[in-house]
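Take a look at this single chain, the form predicted on its own, given in structure tokens.
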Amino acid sequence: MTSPVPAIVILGNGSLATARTIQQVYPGALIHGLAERVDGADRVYHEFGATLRELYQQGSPIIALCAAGIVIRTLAPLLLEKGAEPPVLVVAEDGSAVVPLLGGLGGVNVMAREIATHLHVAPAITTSGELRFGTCLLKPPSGYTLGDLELGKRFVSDLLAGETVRIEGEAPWLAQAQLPEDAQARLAVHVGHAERLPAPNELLIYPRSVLVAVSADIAELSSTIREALHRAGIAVQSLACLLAPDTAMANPALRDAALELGVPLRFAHADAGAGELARNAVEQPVSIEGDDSLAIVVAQEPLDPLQIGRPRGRLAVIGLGPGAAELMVPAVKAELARANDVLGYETYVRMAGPFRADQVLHCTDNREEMQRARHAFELAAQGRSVVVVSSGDPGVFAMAAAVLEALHESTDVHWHNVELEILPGVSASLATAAQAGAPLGHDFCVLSLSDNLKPWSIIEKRLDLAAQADLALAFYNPISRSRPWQLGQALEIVARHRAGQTPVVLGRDIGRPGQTLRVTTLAALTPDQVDMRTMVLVGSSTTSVFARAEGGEWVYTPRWYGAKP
């Protein structure tokens, strides 16, 4: 099973060398550096507290190169449920100390030892059980799961108080542990897939060695699976994954059952029933019982779901926002982190990085939208996790429409079985409006002035009607080298219905380095003040302008219209 990739967070350049050393232990980890204080970080952030809390809530292991107190105060409001926390460590700026803070059940001490070994120091591990026995009994290795955490805590307390223990079942990772073993001990570590009632004197550890194959629609699937496991005397905690025919990929009942049971959902090609499906999917010796609709497979060793069948392919169309990392929504960041393949116009793909070495980038020209969309479906249909990148919002003059059009035109069942999601972003018009104040505070119209994909006559008609309706206007693609006349004609149309003093906001590269914001008027605006990277916002008859205390102007369109409420 793949563990989450850690995030290395630093506050200054003095930590960068140590961070790079730690990065050698976790090659996929990205170094997050504080803006204006760190040169050469993989990602830049502007607020330490917000960044740390976001990473924690996403479940990312955190390696912070700073004082422990800063991290503790930052994360304190989030520390609600012990056992559901990602690993959090602090490392001295010079690498002289490694201190695990949180995530004892998430492998933080394992990480502390790995980092400390690489830095040639001793980790500051304080967990009593792990110091005494050399292992965390409440955190079994990958492929195994603990039965009951609360009973487990009492079990470890009894061991620490001086009791002995016996091992029942196969627990190879405990062979090197310093456990006080005694074949006649009252306490027992029991490892096996059989269903057992929890008892205070037993630490139950279940190997994830059971697979359930389903080949037909079954009502109340998760309950049916639980009942079938119970009848077979198998603990539900030993369930490693669900397996279904690839023809059922889009079946929501399967997805819901896997979520409720907390296991991966895998698919394989099958012409026969559930038993045959399962027999073909697992390579190691197994026992199988069930019928053509549902079969239970018990393997001799823990199963790796990644080696069984394949997942349902996923295609996410994301919006990066205007460019600034802090304006990218957390769901988009998480999607980029999980992606196998990233497709898009090269400029936007580079904005979305940096990427891990195992992520494949497919950069294309900005005019190849349909080819890009079809390529994305081809990759996702193979079971890969694919991201198509847009700037701003993917549904505003961007890739979401092209992806949906490609799917609409396709009769390929594998494309339609792909899990498709559109994740929003902050559009250029909204980012520019926010910088200026609230020029789009009332009804507004968004128009592209490019006639590449629609005739200019349509643009003229829409412009005229929107201007007549006294809507605030947002112009995308206002001008280009091949069509320098577009904006001039658009302004002439708007001027038929708007006063010359109507406020106009010009935002260039908002959210990116070198951004500029200007406030002018409709009468003073000329096409030479605008280029393809400029967002043009034209106010309505109620749009107002007033001075900012620090210089410049605020622009807003009030929520009321006509008589002031």
Contents of the next structure:
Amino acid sequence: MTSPVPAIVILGNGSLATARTIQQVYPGALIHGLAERVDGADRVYHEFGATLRELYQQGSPIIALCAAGIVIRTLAPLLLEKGAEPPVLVVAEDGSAVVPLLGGLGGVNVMAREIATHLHVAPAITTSGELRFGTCLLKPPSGYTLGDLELGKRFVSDLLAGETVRIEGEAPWLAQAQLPEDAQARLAVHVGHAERLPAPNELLIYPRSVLVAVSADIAELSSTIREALHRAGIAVQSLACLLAPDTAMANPALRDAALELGVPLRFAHADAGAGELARNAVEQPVSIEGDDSLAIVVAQEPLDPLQIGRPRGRLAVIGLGPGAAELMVPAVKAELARANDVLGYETYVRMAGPFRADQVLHCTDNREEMQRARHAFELAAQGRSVVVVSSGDPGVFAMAAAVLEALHESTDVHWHNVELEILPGVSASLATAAQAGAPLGHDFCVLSLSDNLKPWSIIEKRLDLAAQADLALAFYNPISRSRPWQLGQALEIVARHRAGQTPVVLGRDIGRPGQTLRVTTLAALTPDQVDMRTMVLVGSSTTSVFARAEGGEWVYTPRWYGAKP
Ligand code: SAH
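For comparison with the form predicted on its own, please write out the form predicted in complex with S-adenosyl-L-homocysteine (SAH).
What follows is the whole complex; the chain from before opens it.
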């Protein structure tokens, strides 16, 4: 299994060269640079503290090129909380020191050695067990899992106090370690898949060498699996993955069971249930037992779940927000990080980047929306993790509806089996409104003025009724080269119901470089002030404007209507 790609965080241009050198050790790792201090970083951040804490909470390994004290103080409030602790290292900006700080069990010392070797310095390893034995006993290699951490810590401290140790079972990675081995020792490292009661003199390590195949219609799936393993004398810690028939891909009980057991869920084709799945999954198994509803296979070696069957494909339609990285929701950032394929209009795909070398980008023209939606399902149906990008919110004049329409039209069961999720973003109307104040603070109506997908007569009718109803109005797609006259006509309709002094907000490229915000009035507004990158907000009869201390105006629509309460 691959470990997550680290984030390299720097505060100034002086660290960029060292950061690039470290990046060679972790291809795909992004360099996060402080805005206005770093030129040419892969990602720009504005607040060091918030950025570091967010990365930590997402479980991302962190390599910070700054003083250790800064990182310690920044992460200190989070350290009291329980939870996964990703590796955190600091590296001197000139590359002369590599100091692992946190995440001993996440492999921080391994990373410190990798980086230090590349920088030709000695890492500042402080973990006694590692120094003495040359390996972290509490962090077995991938494919193996430690039985109990607290017992393990005690075990290692006993070893450090001078005790000797026996090794039982297959532990090839311990061959190079400098352990004080002795066949008569009281302490033992025990490696095996059998269920075993924990004892203070044993460090239990389980190979993840067991696979459970299930059919979908078992009640209380996870507890049934636990019981079956117990009856077979197999430790649940040795479970590597669940395997189910591909016809049951969309079954939520399977997903919940895998989540509860903490193992990946894979799918394969089967005509005759779990027994057949189990027989086909592992070459030369040690044992297979069970029936066509639940079967357990024990392999000779740890299993790599990525090599077994295939996963359920995933398709996420995401909203990037208006453009600025701070306005992108964390769920969207996480989705982009896990994506195998990214589809969208080229401008938006760029905005969503940078991407790792292993991520495939499919940039298309803005008009090929249905084709893009179908392509996304084709990729996801192969078991890939696919992201379709929209700007703003994907459900507002964007890809989410196109993706759902494509699915609705399809009878392909593989498409319907894809795990589909829509992740929201800050829509341009809301981003623009927030900068102006609260022009949409009362009832409002959102309209696209584009007549590409609907007749102009409908737009006129809706404008007329919405203006009549005294709703504040938000116009998307207000004008374009191919639709030059529509906005003028729209404004005429609105003016029939609304005073010339009605406030209007024009937001152009909001949240993007060169953004502009203008406050004007309905009477003063002309179509030449607007282009396709502009959001037009027209106030209602109650929308008010007043001066801001720093210059410009605040615009708001009060929450009440009629007589002030
Ligand atoms: N899904 C997008 C809207 C797509 S329609 C969203 O939720 O924001 C495209 C229209 O949105 C553009 O013609 C423009 O009117 C508006 N728009 C999108 N991004 C914008 C931005 N950053 N600033 C101002 N208007 C924007």
